[in-house]
Structures are given as C-alpha cells and as structure tokens.
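Listed next as structure tokens is one chain, alone, in the form predicted on its own.
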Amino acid sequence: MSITVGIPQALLYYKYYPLWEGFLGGLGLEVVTSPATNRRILTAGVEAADNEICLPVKVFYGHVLSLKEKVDLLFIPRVVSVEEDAYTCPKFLGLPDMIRAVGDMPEVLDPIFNFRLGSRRVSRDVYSFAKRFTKHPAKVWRAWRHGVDEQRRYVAKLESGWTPVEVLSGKAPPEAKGDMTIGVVGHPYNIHDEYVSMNLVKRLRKMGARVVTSDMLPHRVVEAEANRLPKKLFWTYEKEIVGSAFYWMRSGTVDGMIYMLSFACGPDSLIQVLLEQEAKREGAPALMPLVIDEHSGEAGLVTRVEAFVDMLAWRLN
C-alpha cells in the first residue's frame, strides 16, 4: 500500500502544486489534496490559528485540519527563498512549526528551499529529503526533473491566459468578451481561492470585463518593471505584485486595476502605498484596493466591485 501525503489547497499551492505533485509522485508517494475552501474549512482554521495571523494562514490551518484523518504525511515545505537577494514572507518559513504546534497531527515533511544559498545547496536539500523514500539517486533526479517539467508546463499555460484554477482543473477559460479589461493583482492564494475572493474573477467576467491577473505576465516583464524602484524589494512575491501593477500602469493594457490584499498582512500594506503612489501618475488606470478577512461579506464586496466597473464603463464611454 502506497504512502499518502497531503498537500493543503492553500498558500503556495497555487504557485507550485505541479512541481510538488510531480516530484512526490515520482518518488512513489500518493498525493492527496484538501478540497476547495468552504465555510467549514475557514471556520476550523480561524478557531485553530492565532487571532493575529493573516487570513491566508488561517485558511491554511483549515486545509491542514481537513487532511488530518486522510493522509499518512503532510507536505509543508519551508520555502525560505526562491531567488537570490530576496526572501519569501516569514510565514512560509514558519509554517511547518506552526502546524506541528497544533498537536496530534500527521508527520510533517518540511524540505527546505533556499535559493539564496545557491542551486547546489538546494539540490543537496532535495536529495536529503528524497532519500527517505528511495535509495537510488537516479530516481530522485528523475522525480525532480518530472516535477520541474510539470511546473514549466503550468507556467506556460498561465502565461497563455489561464488562471491557476483553470489549469489545475483542466477547464479552459471562457472566451473573452467586452471592451473593458481589468487587471487583478495580488497573491494567487487571495485571488484564486474562489471562496476567499468570493469568485472575484468570475464576477468580473459576468459583468462583461476581460480579466488579466499577475500570473499571466512573463517573469522577465514583471522583473523589469519591479526593478524601476529605487531600491530592490526584500520580498519576492510582493515584488511580483509591484512588477505586474507597474507594467499595466505603464503599458495602458488595462482600463482599471483591483488590488486584492488580506487584512493584517504587513508586506501587502506597504505595497499598497507604492501602488497608490504610482497610480496617481497622470494617465494611469484607476486602482481599487480590496481588503479581505474572515469577516468580509459578499454583499459589500459585490457593491464595491459593481461601482468600480460602472465607473470604468463611464470613463470608456
């Protein structure tokens, strides 16, 4: 009987699931994901997590708890850095320890990914993690290469206009209609968790807007725009938000932007200031911050989004 390993459908799931699933599957493990976020998962996460933690981490707790009785192991990597000279958010460094502290949980697998130390160190860490499941180095590298190839195909699909949910579900995006284009910027786990975002992307499409998200832009474009800042950002994922928004502001390819951020996220709050300052530039598209937490109501969000779309339509006409 194969060993089952659970991957929570939250946080970095929306960025790296194909890599992780391909790698773990190549090692002979059976990957099990938690279901899509729902009220039960969110409530369980809010009750288990510290009250001061941001919404995405509370959601992560709920997904982990939903896997508790279904898997032998939990895969919660310690993602320190994915590039040189930058870090991920501290919550990604501490997630394995935070989940262990819940108590009575399956064993947590927490391989370290720290590209600040160089690709050779990452390779050693990958092998050190994988040798528990196989003694054959060639199998480890085949599994890793399979995961990397799956991730590349995933990214290519995103850049062709699919959202992460559409790629992972295999459901093609609807045909783009309407004359209005709205850029939705923010962390993928805020935008693409349909329960947390209250189906923002689908709502905008139903209102007649074409929607583009940060995931759809090539990395080189995002990097070039983010480098316009006088000082390099310390956080990789916030840098992606800035680069995407700056590109849309300068290129004129969108009519308006929505920045979805979670309450109590320090980096998000700082980035909001940068984006609002840039949006004041003459000719820049309108920018609307949309802050969400576990108390956010659907009616309030829908009202704000409808008013924003109506305002953009008025401008275009």
Given for the second form:
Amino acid sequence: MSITVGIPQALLYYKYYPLWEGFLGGLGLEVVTSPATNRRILTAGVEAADNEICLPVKVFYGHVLSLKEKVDLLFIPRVVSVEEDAYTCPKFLGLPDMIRAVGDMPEVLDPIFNFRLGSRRVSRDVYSFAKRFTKHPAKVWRAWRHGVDEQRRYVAKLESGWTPVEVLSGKAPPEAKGDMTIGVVGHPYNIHDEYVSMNLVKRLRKMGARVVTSDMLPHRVVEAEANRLPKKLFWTYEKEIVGSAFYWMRSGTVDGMIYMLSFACGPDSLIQVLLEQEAKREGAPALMPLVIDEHSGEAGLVTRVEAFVDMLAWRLN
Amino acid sequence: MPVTWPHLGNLEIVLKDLITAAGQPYILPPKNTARTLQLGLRHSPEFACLPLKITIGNFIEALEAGADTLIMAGGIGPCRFGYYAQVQRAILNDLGYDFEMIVLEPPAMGWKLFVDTLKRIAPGKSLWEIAKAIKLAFRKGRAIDAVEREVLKYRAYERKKGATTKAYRAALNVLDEALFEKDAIDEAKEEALGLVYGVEKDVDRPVLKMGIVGEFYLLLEPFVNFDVEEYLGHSGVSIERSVYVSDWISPGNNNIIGGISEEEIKRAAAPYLNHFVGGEGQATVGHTVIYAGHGFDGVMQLFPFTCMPDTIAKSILPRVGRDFDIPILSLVIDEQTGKAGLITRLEAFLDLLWSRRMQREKRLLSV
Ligand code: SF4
Ligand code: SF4
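Same protein, different state: after the form predicted on its own, show the form predicted in complex with the partner chain.
Below: every chain and molecule of the assembly, starting with the one above.
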C-alpha cells in the first residue's frame, strides 16, 4: 500500500496544487485532498483555530481536521517566499507549526520554499525534503519537473480566463455573455472557495456580467502595475491584488471592481487604503470592498452585490 | 522645519538628543490621550493594527502643533510595520496636510538609501558625526533600559507603594537631562540606577515571577498597555520582559538588555515555531520557553488585535504551556479594551498563579 499524503483544499492549494500534486505523485505518494469547503469544515475550523485569526486560515484548520483521520502524512509546506524580494504572508511562514500545535495530528511535512535565498537553495531544500521517499536524485528531479510542468499548464489556463476551480475540475467556464465586465480583486483562496465567497463569481455571471479575477492576469503585468507604488510591496500576493486593480483602473478594461478581503487580514488592511485612494481618481472604475468573516450572511452579500451591479448597469446605459 | 516622530515609550528621550545633535528643531506630539486614539481610529483602516492607528493620531496632533517633517522607520517585512509609513503618508496627504516624510529604511534595503536618509535627517553633518551621535544615543538608550529592567524586577518588593515609580521618574529625568556626552551619560546612569536601588525593599516578601512577552509597541508604550507593569508590580509580581527599546532598534545585537541572545531565543522556539514570522512572533515563543525553563510562575503575552506574528505565536503558546506546565495568559488589545476588564483578567490570572504556588509548596513540604 502506498503512503497517503493529505493536501487541504484551502489557502495556497488554489495557487500551487498542480505543482504539489505532480511532485508528490512523482515521488510515489498517493495524494488525498479534502472536499470543497462546507459548513462542517468551516465550523470545525472556527472552533479549532484561534479566534483572532483571519477566516481563510480558520478554513484551513477545518480542512486539516477533515483530513487527519484519512491520511498518513499532511503536506503543509512553509512557503516563505516565491520570489527574490518579497514574502508571502507571515501566516504562511508559521502555518505548519500552528497546525502541529493543535495536537494529535498526523506527521506534518513542511518543506521550506524560500526564493529569497535563491533558486539554488530552493532546489537543495527540495532534494533534502524528498530524500526520505527515494534514494534516486533523478527521480526527485523528474517528479519536480513533472510538478513544474503541471503548474505551467495550470497558470496558462488561468490566464486564458478559467478559474482555479474550473481548471482543477476540468469543467470549462460558461460562455461569456453580457456587456458588463467586473474585476474581482482579492486572494484566490477567498474568491474561489465557493462556500467562503458565497459563489460570488457564479452569482455575478448569472447577473449577466463577465468576470475576471486577479489570478487571470500574467504575473509580469501585475508586477509592473504594482511597482507604481512609491515603495515596492514586500508581500507577493498583495502585489497581485494591487497590480490587478491598478491594471484594471488604468486600462479601463472593467466597468467595476469588487475587492473581497477577509476581516483581520493583516496585509489587506493596509492595501485597502491605497486601492481606495486610487479608485477615487477621475474616471476610475468603481471599487466596492466586500469584507468577509465567518459571520457574514449570504443575504447581506447578495444585496450589496446586486446593488453594485445595478449601479454599474445604470452607469453603462 | 520642526521634525516630529510618534511616541514609543521612553524612545523620545534619546531621539530628542539625536535630533538636536542633527541640528534640527523638533516638536513632540502631544501626550497620547483619548483624542489621539480617536483621531487615529477615524482616519485609519478598520482592521489595521493598533500601533498604526495611534501613530497616525500622533502625526495629526504633531502637525496641528506645527511640525512639518515626519520621521518614521521603515522595514522589509513580512510584518506590516515596514509598510506603515507608506500608508500614513497616503492618509495624511488625503487629509490635506502639507508635510515632508522621511522614512528611515533599514540598511537591508540598501546602504546608499540608508546613508542618504541619515543625511536628510542631519543635513550638513558628516557621516562620522552622525555615527558618533548614534553611538551615543544607543549608550543612553541602554542606560534607560537598564534602569527600567531593575524597576520591573524590584517594584514588587518596595516597602512603600509607589516609591519605585517615583524613583523611576526621577531616574528618567536624570537621564533626560544628562548632556549628550559619553561621560555624562555614564554618570547619569550610575545616578539613575542609584535612585532605583535606593528604594527601600522588603526582600522577604513572597512575590510571583512573571515573564512578559509580545508585540514591541504594546510592550513599550504604557498608553496602550494601561501600564500593566506598574499594576503587576504593585500586586507583588516581579517581571522580566522580552523586549526593550534599544534591543528592538538594534536587532541582532544579541539582546543586551533582555539578556538573552537571538540565537538562544531561536533555539528555544524551534520545537514549537521553527521559522521567523516577522515582528516578535518567534521571540514571543522562544522567551516563553526560556521563562518556563527558568521556573517562572507564569507568562503573559500582550499584542494588538490582528497582529500577524503574535497571533501566530498565540496559536502555538498553549502547546508550550502544556509541555512545561506553565500558565500563559494571552491578552489581545484593541481600541475597545478598557483598563477595568484587563485588570479583572489579570486578577484572576494572579489568583491562579498564587494557588499553584501554594500547592507546589505544600507538595514540597509533604515529602
Ligand atoms: S494574506 Fe491575509 S487573509 Fe491571507 S493568510 Fe495572510 S492575513 Fe490571512
Ligand atoms: S508586529 Fe503586529 S502589531 Fe506590530 S506592526 Fe507588525 S503586525 Fe502590526
């Protein structure tokens, strides 16, 4: 029987699942994911995690708990940094330790990914992580390449307008209709977790809007736009948020933007100010912040989103 | 062009000297009050961490008082502090204030930028003069911290309630007034320590030993922590604290004041939090482990609501508490926190610590 390793369907799953799955699969492990977020998972997460933590990390706890009886190992890498001069979010730096502190967990695999130290160092860390599963460096290399190829295909699909959920489930997005385009800005683990976002993307499409999200823009576009700030941001995923919003504001390719952020999100609490100021400029598309936490009700969200879409439709006519 | 900077505990005593040595006039922001907080709340993003809100309040009040050059520290992340200045500038610009902001970024962002910024703060001074002034400032800063450390440790033993606080104020005054010269600072330090040591003590009194860990701003600024340290001292608690101003300003300097080196802290934290997470996250865990190992009665963690590094630490501390069998009280502070509620929780915690102490002593006597 092969060893099973669990990947929670939360947080950076939405960013790197194909890479991780390809890599771990290539090492001969059987990858098991948790089901899509549901009420049970959310409730379990909210109960287990510290009250002050942001919603997506609470959701992550819930996914871990739903996996823990089913797997031999848990894969919770320490994703410190994915590019040379920026970090991810502090929460990702401490995530494996936070999960261990819950107690009574399967063994947590926490390889470090820290591109601030250069890609040579990253490959060294990858090899030393994989050592316990195979003695053959060539196999590690093939597994990693396999993951990287999968990841490339994944990103290309995202850039062509598929959402992460669509790519990962192999279901093509519905034909884009409507003459209104809405940009949805925010962390993919909020926007694309359909339970957490209360189906925001589908809902907007049903209201007749085309939807684009931050992860559909190529990294270099986002990077260039974000670097218009007087000081470079040191959080990669916030660069993606700021960069996509700036891009849409400047290019005018969307009619309005919805900025979904989790209550108590550290980086977003600061970014929000910069985005809102930029959106106040003449001619910029409207920006509506949508703050979510575990108490957000569906009714409230629907009302706000509908009002926003109505307002945009009214502007367009 | 009067310069200003936000309040942070005793930091202003050295900054006043430093800015004067740089040849600049300065205006201190008015003391932190409810108004400072209100202003900060009104103009800051809702779930930004508390230090951002209060320092915005400081800047607004200092600008009202006539300052026009704001000095702020920068940073390279991953905690939010490194981006504060950018957001503060945007908010204050939006409010229509006319000012210049000088952000002192750490050398890690480039030595040239660092040196250029120092020269903007001290126009016309040579690098050598600047370096000398900074060295002196650290000397004074460490003197202040050394005094504070003694105060925290021995307040619990004072015979006359309030005597230590009085001596502490006098000691700070001596240091504040000392000339900005090596010998003068050293002499002032002796005198200041003498004042604190001179407080009459009851050394036989049973006291609790508590470690205080957490986020630097909350630990160092009495306005936001309601001066819990004084309260604890008066309640018979001798304190050791993880962060001091001079340690915080010169990270990597092996924690001269706290007395515990960064290496040691990392090693102690590793089984529980095996990576830095920005801010004081890892230090909070590491210090707790060390304090627990030294047989302290309890540890208190203080940090602002939404603070990322210390929230991570809070999630992990219960495991440390279980392993070492030491009570840990995590206090999360936000703008709604009131002193009364805080004291109630502390009282309950102290009761717990005392009863554990009694039990332990009983056990020891019965064998
Ligand atoms: S970026 Fe924000 S929402 Fe995401 S983990 Fe960090 S604090 Fe939470
Ligand atoms: S350490 Fe915490 S409270 Fe302090 S600036 Fe960083 S995130 Fe904010």
